[in-house]
Every structure is written in structure tokens, then in C-alpha cells.
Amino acid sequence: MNKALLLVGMMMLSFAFAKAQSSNTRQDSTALRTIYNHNLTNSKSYDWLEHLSNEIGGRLSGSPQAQMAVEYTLAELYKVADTAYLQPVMVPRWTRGTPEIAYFKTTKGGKTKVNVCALGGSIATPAAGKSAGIIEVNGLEELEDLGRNAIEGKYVFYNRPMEATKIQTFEAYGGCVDQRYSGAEAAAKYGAAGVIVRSMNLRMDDLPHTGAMSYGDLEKEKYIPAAAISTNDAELLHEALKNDKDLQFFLQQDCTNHGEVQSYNVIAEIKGTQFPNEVILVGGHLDSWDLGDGSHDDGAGVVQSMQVLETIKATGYSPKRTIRAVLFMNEENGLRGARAYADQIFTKNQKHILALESDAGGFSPRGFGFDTTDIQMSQIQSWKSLFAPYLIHYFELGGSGADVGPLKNTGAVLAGLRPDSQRYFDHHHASNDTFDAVNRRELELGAATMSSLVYLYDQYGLATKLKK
């Protein structure tokens, strides 16, 4: 009899648990539907982006435009959050100066103009420009084989392309960005006159793509100019060098490093009602490069993060945990904002459970990349069915974001929104990263997808055991 009663009791408990789970699923499904409906009909994200892009424009760290963006987003966040404030951070200031000029001359006297742009952080050429021979390589490792005798006094032309066979285009980017970031430092050690780097772009076009570079621990007197060349012109130069290895390359740029200046992270939050010291962070970086207006990189991530707070307020949802938006300054050339934020949270009694970044463009969302444990991934995987109606399917380990990276040792789940990336590098760091390249509906879907993950973490917190 006792065994029979025990079996009946276990069956009743199992039924009650299954019923509760079904109820939670229905509740969560309804909540996500509300989130997506709001974002697709009443979102402010596109209008915010229009102002950032068209009224303010490119937002280099330390620039007047970056300060205008700080003031604008702070004012807008006051309207959708319980509180909004600034976190001071010192950032490097670099300016491009007048448009760059570059061309090559063959030994027969033919002159061909090419499209280039200075890399962020580069020094200038002499005021009149500099003409020198040029040698082509496919990577930093080739410099040692060539040696000083072959390199000294010449430009080094790094021409390794992004690998077109990579479906994950960020992997293709990662496979060749070292030549942009470290190419000048490496070439300077062999006495190079400067470096010309193939743009990080899968498309063949005439637009040079800028980006951060570093001189590492080189002494300042050994710094050399660094510029990016468009993919079309990289191919043109490559073909010319096959026929004439003694051609001369001319570069003129007058960019300037101005040292450090005061700037700010912009932070806003909605206080949690049950666990106010548990923080769910969403963020993007407010700075951008100067060639375009930074709509995809990373105006989209900025306004999507702001939209998470607006969605919470507008739908009447009362979060259990504190939901915080952080608009980081100086992601592009230093990560000063991210490091400053990470440093200050260690001095406060706050536990970050999720740090979600959007910094991959405003294209159609596909899911998220995560940096976390197997236990946390098991909970994340259990939510996949809730996202299926919105065609969100990618929930994988690997890849979160540069600005949330410094939070890795806090115990938080680090995550990055993963939009479709096939067109991203057509615009990345180039003059065509502009507002007209952003589709309103795709931008709004990204914000809704971020808001949905935030809702689920607010409801359930961190997992304590593997989900079956």
C-alpha cells in the first residue's frame, strides 16, 4: 500500500511540475510576442539612429561629435530609464586631417591614382608626401624571410584578403586583421618607409576601410605611416607589381595623434524590484570611425541597447533585476570605456548575470554567441523554442563582444547579438557605413531579440544545474 501511495504521489508531483512548466512557457511566449509587437510598431530605435547618424555623424573618440553623441543619448535615456548618468573616461584623440593622396608610378612613367585612407592612430607622412619602392607580402611572417635588405626604405604592401569561403565573416576578418593592426610595428623593425594594407572587405570596390593600428612598444622615432587601400586598387597594385617590381608608390597623409582627452561612457538603468544588485547589462559602443557616420558600427548597437530600456518601460514590465544600458566610449581604438566600466563595478556590491553586446551591425538577427559555461548554455538552449517563431536559431558558444570582454571573470554570461553578417564588412569602417544602409525592420528585430533574452534572464537568472 505504501509503495502504491508513493508512486501516486510521485506521479502527481510530476504532473504538477509539467503543468507549471507549460504555464511558464505560455507566459514567456506571450511576453516575447508583446516585445516583438512593440518593437515592430512603436520602436524609437530608428529615429534615434537617424539623429546620431545624420545630425551628428562620425564619432571619433575625443571628437566634438563624440561629445555631442554623449549629450544626445544621455538626454534620450533620461526619458526611458529610472536614472541616467555619465562615467568619465580618458580616451586617445586622433584626427585624419586632409584627404589622403596616393598613386604609383611605373618605371615607364605611367601614373595610377589609388584610393587609400590613413589607419586610425597612424602618424603622418612628411608634408609633401613620400615616394618609395614597394614590396608585396601576404602576411607578417613573410617579413623575416625577406629580411632588412629587401624591406628597408620601401613601403610594405600587405595583401592577404579575407577568406571568402568562411560563412562566418568575422572568422574571415580575424584571419587577416593582424596585418592592419600590427603591420606597421612589424615592418618598422626592418626599416620600412610605411605600410599599405589591403582593406578588410570581402567585396571588390573602391572604398578604403580604416581601423585601428598599433605601434606596440616601438620607440616613437621609429613610427612609420600606415594606410589602407581599397580592394580594387589592391588588385590593381598587385598586377602592376607582377609586371614592374621597381615601381614607386607615393603616399601623403597628415593625420595627428593629440594625446588623451576627457570623454564618457553613458549609463542608464531601470532598477530591479526583487534583486536590485543583480545587473543585466546591454550595450554598444558610442564612438565610431570618421569616414562614414557609423550607423552599422555601432550606432545600431547603441540604439538597440537604448531600445531595450524603452521596451521595458513602454510595455509596463516590472523587472526583478536591474536592467542597465551602457554606451561605451572608445571601442574602436582602445577599449578605454569598457575597461573603465569593468574597473568600477568591482568596487560596488553588484553582481552582473548577463552582459549582452550588439556590435555586428543592424542586419537581420540570427541569434547570439555566448562566452559561458556548459551549465548556462543548457538553460540558454532550453529557450530556443521561444525564439523559433521569430526565425532566431543561432545559440552557440563562441563570440560575445569586445566591450563586455573585460567582464569575463565576474561570473556573468557574456553574449553578443549575431545578425546576418554577409554584408557587414561591405560597410565596416568605410565611407558607406551610413544611415541609408540600415533597414528599419531589421534594426527593430535586433532590438526585440535582445529585449527577449533580457526578459528571460530577468525571469530566471543564472542556471544552477544542467537542463535536460
Contents of the next structure:
Protein chains: 2
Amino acid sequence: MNKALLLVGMMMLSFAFAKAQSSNTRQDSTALRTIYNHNLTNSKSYDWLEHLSNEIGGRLSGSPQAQMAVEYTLAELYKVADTAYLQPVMVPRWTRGTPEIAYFKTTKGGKTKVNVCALGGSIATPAAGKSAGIIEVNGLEELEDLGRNAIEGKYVFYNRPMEATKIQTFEAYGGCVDQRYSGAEAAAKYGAAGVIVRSMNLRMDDLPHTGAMSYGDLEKEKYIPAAAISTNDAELLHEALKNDKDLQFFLQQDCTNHGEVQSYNVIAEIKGTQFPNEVILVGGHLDSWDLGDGSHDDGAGVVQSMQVLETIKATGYSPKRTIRAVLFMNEENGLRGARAYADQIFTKNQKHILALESDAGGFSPRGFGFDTTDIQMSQIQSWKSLFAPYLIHYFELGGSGADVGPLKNTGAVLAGLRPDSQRYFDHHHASNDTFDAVNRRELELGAATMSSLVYLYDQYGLATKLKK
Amino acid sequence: MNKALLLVGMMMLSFAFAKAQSSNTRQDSTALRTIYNHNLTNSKSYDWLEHLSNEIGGRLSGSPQAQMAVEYTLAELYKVADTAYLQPVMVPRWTRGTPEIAYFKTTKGGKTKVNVCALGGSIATPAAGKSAGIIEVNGLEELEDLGRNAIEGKYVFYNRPMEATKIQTFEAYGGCVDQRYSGAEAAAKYGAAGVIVRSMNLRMDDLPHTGAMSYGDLEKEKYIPAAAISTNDAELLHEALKNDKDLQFFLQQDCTNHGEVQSYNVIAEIKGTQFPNEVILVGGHLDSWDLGDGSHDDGAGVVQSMQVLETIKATGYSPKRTIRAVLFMNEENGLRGARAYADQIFTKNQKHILALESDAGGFSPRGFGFDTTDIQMSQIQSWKSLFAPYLIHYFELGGSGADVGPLKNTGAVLAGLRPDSQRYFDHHHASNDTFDAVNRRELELGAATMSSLVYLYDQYGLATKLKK
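Please could you give me the other form, the form predicted in complex with a further copy of the same chain, since above is the form predicted alone?
Full complex below, order starting with the chain above.
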């Protein structure tokens, strides 16, 4: 941005310190303008994302790429924060191995190849793959009615689609993801050969979408392979099964669980001048799935969190409270980083007042979802008009982010950036979650919006009474 | 959608007719839910757009493709409206000819190719192209100071970029587009050899963006060629000129103005049951530029307008007022269709109460811009909460659409759909304005949002007093 304008902005920020809360609207408005201007003209976020996506690539927990991402972001954070350091955390390591093969064969002998991918954490099939019958269900709740006789020895095909009529696509995801996460555990109890899950994708395409699954309390010898099938091929299989209930499904995958390996959360902060023990946390997760390069999930959140610190430094703003960026490891298949971080803060004399996560893609920001109290929501609503020039309008109770979840009941307001969600699940956990799908301005506006909320919390701290 | 749910929706709509305005919130809410559900599950808009984009392609006024688009949309509108017809309109026909060539040569002889395209309406260069010096300016207002001595015989290079700090990108466009539209006319008055205009694009890339230009009142023999240069190459040229003010710029283009040819607006309507002479208009423009296939500009607006009629028919809603879709011809280089439409309505005994245009791309809808009075804005604001579940929040005075502009002062509320604008100018008038850049859900949500506003105007007509 223009240096003169920046100086004017900074001068007005200084005035803000001297004035009472009620008279600060103009100063806050100037501060937000300064933040947005910086992000839209001099942000580092897009270049950081390009490196993470194109130079490093997919960053599955425990992979060499995840370690490269730790080292790269630590080095970059050194440049923009007062201090940067690693928090060790053990993470599961799972590898996909050879790309998966799947097809179905009708009783007349017709063979149709379908696009599948192993779910994260799944076991392999036998080395030569496995053919079996397949039974379609609309969700876990149908298994009990079908019973062991219908299921045993067959693949279970979970085909409940995401509901297109949900405007907030995360709700549609929430309505289906139990099939992916718990489908294998549930089907294994009835002796299934494996599970094939319709991809969590609102779009009809040929890309299978991976994601975490769990065997829960199953004994290891009962584990069965689990794979996702693309939405187009889910429809194809559904149609084929209508005509031929006895068709045979073949799946071959050789993924491996390697146990636990050493990894790290990356943490950096700018120390508060007045209340250094009050922490405002921003974060995203460094790990990603392996099919794409994890640009939206969650490269975007990582670089936006880094950018909050860079924005503070570059605009010369001196925060009262400590502003900390945490790049969590292993959000995707274990949440180990988030748990380790939460465990640690309870042993320190620090109070978190805001924990803000960006993990919903680098799309145009719309606002925030909050997990907090009425008193705190009242404070947030009082800031709404400051965000109107930036078309930020969504400040609602409901949802924050997986990584900040373990900080619930610490007194912190938990929050999640809410970008426009319509295209998120087109890319989520699939091979097209790539750098070219992220728009620079949308990414930058997200970082500016996060920085603005951080600024307001830094100025005012946590409200202690309901605003009239 | 589910047929039973549709029936329930329709029953509740019937109740709405019998109730007073103030008690209709629940019925309106149900109606909007029905509209959104239909659009997100059974819309034709995306299939229509695929045909316009992939089967027909770029639809420049007077081209065979524009005529194909007239015939296709007329045939499709027959299927979903009570009546569909053509309104004849004469339009300018301009063709690009051979793809343009441009490079610059430094005084030391280094030659660098740059990406350019002729602006719409420009004349050709001499057949072998033309080399000349080039002088960079930051806008039209610099020409007078430079004067004829500095400009004569050279290309004028207009390099004022769109301002990245504008959140509403159309404002950034408005701050630059005079260079493209009037740059040649202004430079010709000082004897320039031609003009090279930085593309109206916030992104740095290699794609030149065309668009309309005008020679104004210039005598024909003073016309000079005008071309756009990509943003990356504008920067390249800017850097080269810093070191070498005497470098030579070469441009070769063989575009042609063919005079006027016959074309048509495509119009279709569903007749109102109670107030057939009160018209609610929805529209977009059928013509596009020739470099891409015009999917965002304005295939999206065309199919969304068609979809408003389809939604009314498919949900069984019987409008009180006449709902009319107008697919305007020649918005891009003349606005002939819009003027012809406006001229015609003054001769008919019909009152337009709303004229709503979609011409800002098929991105996630955020709301509407209105060109109207305080009384009408008060009515619109009273509907705001009905749109909240769909994350539609922007209802502001300011801007509507070029094609509905000539209807100003008819008493109609003029409105423009406002989708998220961050990515629009990445594609606008360039070769990447293509079908793959449009997301199905975002397109459908836009059509649903338009249909919802149409429904509310149909229910309540125009407010006649300020709402308390």
C-alpha cells in the first residue's frame, strides 16, 4: 500500500488507544481499512501457498512433505513473528501405496472400471485384490435390518448423497460423513468384505474423495478395506445394481498403516505489550490429504494464519495482547496436534481469549461461525457494521473448527472463518484440491477478515457483560 | 425436489393469497424454500448454459453464433413460458479476423512478443502491421499535458491498473474503463499511431481482455487501431520502457467493421392472472465477446433469466403479474437491444414494476444493487430476513444493469443481481470466460435468488408508502 496512507492509518490507531471504547468506531474503521489494503496489495499469503502447494505438495501426517512443510513454515514465521518454535507431537503415518483399481462385472460378463481411492487409515485388500458381491445401502442405519445374511462376504456400498438443498454445504457433509468415517466399522460387524463409500462431493464428476475413517473398537483381524467411489461412478454402480443385483465388485488397494512417527505443530507469536498472558490464537492445519496438494484444505488456512502475523508487523501495529499463530499437525487423521496443543496450554499461566481457525477453504470470506456464549456474541454483533464495507456479514453461533475444538471450556471464544462454501466440496480431499483452484484475492480477503477480528479482540478483550 | 414437499409448498402459497400482507412471512418463507429447492435439484439452467457455451460458443452481435443463440433460446423458452417471440433490432457487426500479433523491440534489437487483442470496434492496422514509438500514460487526463509533440506518431500505452483495494471489483473497473472505451478517441486527437490498453483484469496473467471502444465524434480518417495488452505484458512493457524510452512497438490486427445487420431480442412471458399489464422483467444479454464462450458474461444471466420462468412453471406457481424474460442483444458493443426494448414499451399500455438484470457473472449470489427511490428501498429492506437462510444479505442502492438502464424513469425498480465479484474480472471479455469457470450450484443459487425477488414483487407489487 501507499506508505503515506499507512502512516495515517497508524497515527489513527495510536489515537485509538487513548480514547474510550464507545468513541473508537472511526479509529477501528481506519484500522480495518489499513488491514484490508495491506492484504490486497502486499500480502505474502499467496506466495506462501504457492510454495506449500507447488514446491511441497500433499502433506499427509508423517510424510516427508509434512516435515518439509514444518521446516518451511517455521523458517517463514521466524521472519514475521517475535518468536517461532515447534511443539513435538506423535502422529499416525499411513501411505496409499499403488493407486487403487476397481471395477464391477455383471453376471453377463460386462466389465466396467470405476474410479476409487482408499480411505485414509484403511487396510489393504489381499495383494491380488478381492471380488465379491455388493449390496447398496442409504446409510449405516440400514445394516441392522439387512442383517448378517444379506451382508456377509459382500462389499457394502454406502450411497447416501450429500443433500443439494442445504445452502451451507458443511451441513450436507455432516449429514453423510458417518458413512465414510464409521461405515467400515459398522459393516465389519456383519461380516462385510469391505466398504465402498460415495464420495463426499455435491458435484457429479469422476474424482474419488478420500478422508479419515476409523475401525473404532473392532479387533484387528476384523478390519475390512474401505474405499471411496466418485459420484459419477456411484450413480453408475447404482444403476447397474438395479438391473443386476448379483454383479461382482472388485477392489485392489495396498495402503499401509505404519504406526506413529514424530512430527510437530509450528507455533509463532508476537508478544502483547500490555497483557502478554492473554493469547489470541489463529490457526490452520499443516497436514493435508495426499491426492491433491491441499491448497484449500488447509494450505489456505495455514497461510492466512501466518498472514495475520505478517499484517501486524508490516502495518506497524503493536498489539496489547499476544497474537499467536498455530499450524496444527494431523487434523485430517487424528487431531493429534490440536490435542497436544490444548494439553500444553493447561499447564501454562496463559488465558486464551480467542481461538480462530481457518479450515473451510480459501474462498471469498463471508464471516465467522462462533462457539461461545450470548455475552460474547453480543460483543461480536456490536462490531458487525465495521465489516460491512468488506461484505462480511455472517456472524452466527454454530461451528468453529476441529483444531480449536479441544480449547472449549477454557473461556476462549472459539471461531471459524466462514468462506463461501459452494465450491468447497468439489475439491475437498480430492486430486483437484490444487493451487490453481485458489483465487488470490479471495485468499487475501480471508486473511484480512481474520486479521480484523484479531485486531478488535486485541483492542477490547473479552466482553464481561451483555451489550444493550 | 420431493413431489410431496412441492405440494405442501404450493398449498401454503395458496393460503398466502387469502391473508393480509403482514401475516405472510411464513408463507413467503415457504415459497422461497420451494424456489431454492427446485433450483438446487431440478434446474435447467446449467444444461442450457452448457449448450450456449459448448455447442454455440462466443456470440458476438451479428455473428452466426448470436443467431444460433437467438434460435436456441427461443425454442427453449417456448417450452417453459406461455409465449415467446422475437423483437427485431439492428446491430453492429465487427469481426476480429486473424489473431493479433504484437511485440516490442529495444534500441539494442531485443524483441519481446506480447499478448494483445483488438478492442471491439477498432479498425485494423495496415495489413503488414505498424511499428512506432510508444509512450506510457496513467490515464486520459495526462494527454493534454504531454501534448501533440510527445504523442504524434506514437502508440499511447494506457497503463492505469484496476485498484486492488476496492472490495467491489466493479468499482475498480469503473475507475479504469475510460482508458479502454475512450482512449483511442482521446489519443487520436493528438495524432497517436494507435493505443495499447492494459487489460481490465485484477489478476496478473497472460490473457488480453477485449471490450467495447468508441471513436466518438472523430472523423473516420482519424480513426486509429486500439488493442488490449495482458496484465503481465503491461508490466513487462512498463519495465522495458523505464530502461529504453525509444523502444519500438509493433502491432498487427485485421479486424473489420461490417456495418449493421439484423438481429433480435428474445422475449418470453407468463401472463399475470390478476394484473396482466403489470410487468416484472428479468433479463440478461445473449451476445458476448468472441474470445471465450461468454459463460459468465452473460450466458449465466441468460440462463438464470430463463430459469425464473421455468421455476414458476415447474413449481406450479400462478403469478398475479406478468413475468417476462428478455434476452437482450448487443449489450456489449452498442446496447441496441436494450434501447429497442425500452422504445417499444413506451408505446404499450404496460407498467413495468421491476426490471432485474443478471450481468455480473454466475458466481455465488450476495444480493442486489438497486436504482430506485427510498420508498422502494424500504420495501426491499422489509424482505431482507426472508433471504437470510440463503446467505443473501446485500440490498443496497447503487447500480442495476446496462440493459435495464433505458427503463429508468418508467416507475420500475431497476435492479441487478450482485454475485460475489472477486473472480469476475479474471474472466471478463477474455478467452477464459468459459463453461468450466462456472459452478453449477453458484449459478443455480443466483437463479433462485432472482426468482425469489420476482415472487415477492409479484405478491406485493410496488410499495406506495415508506415502511415504518
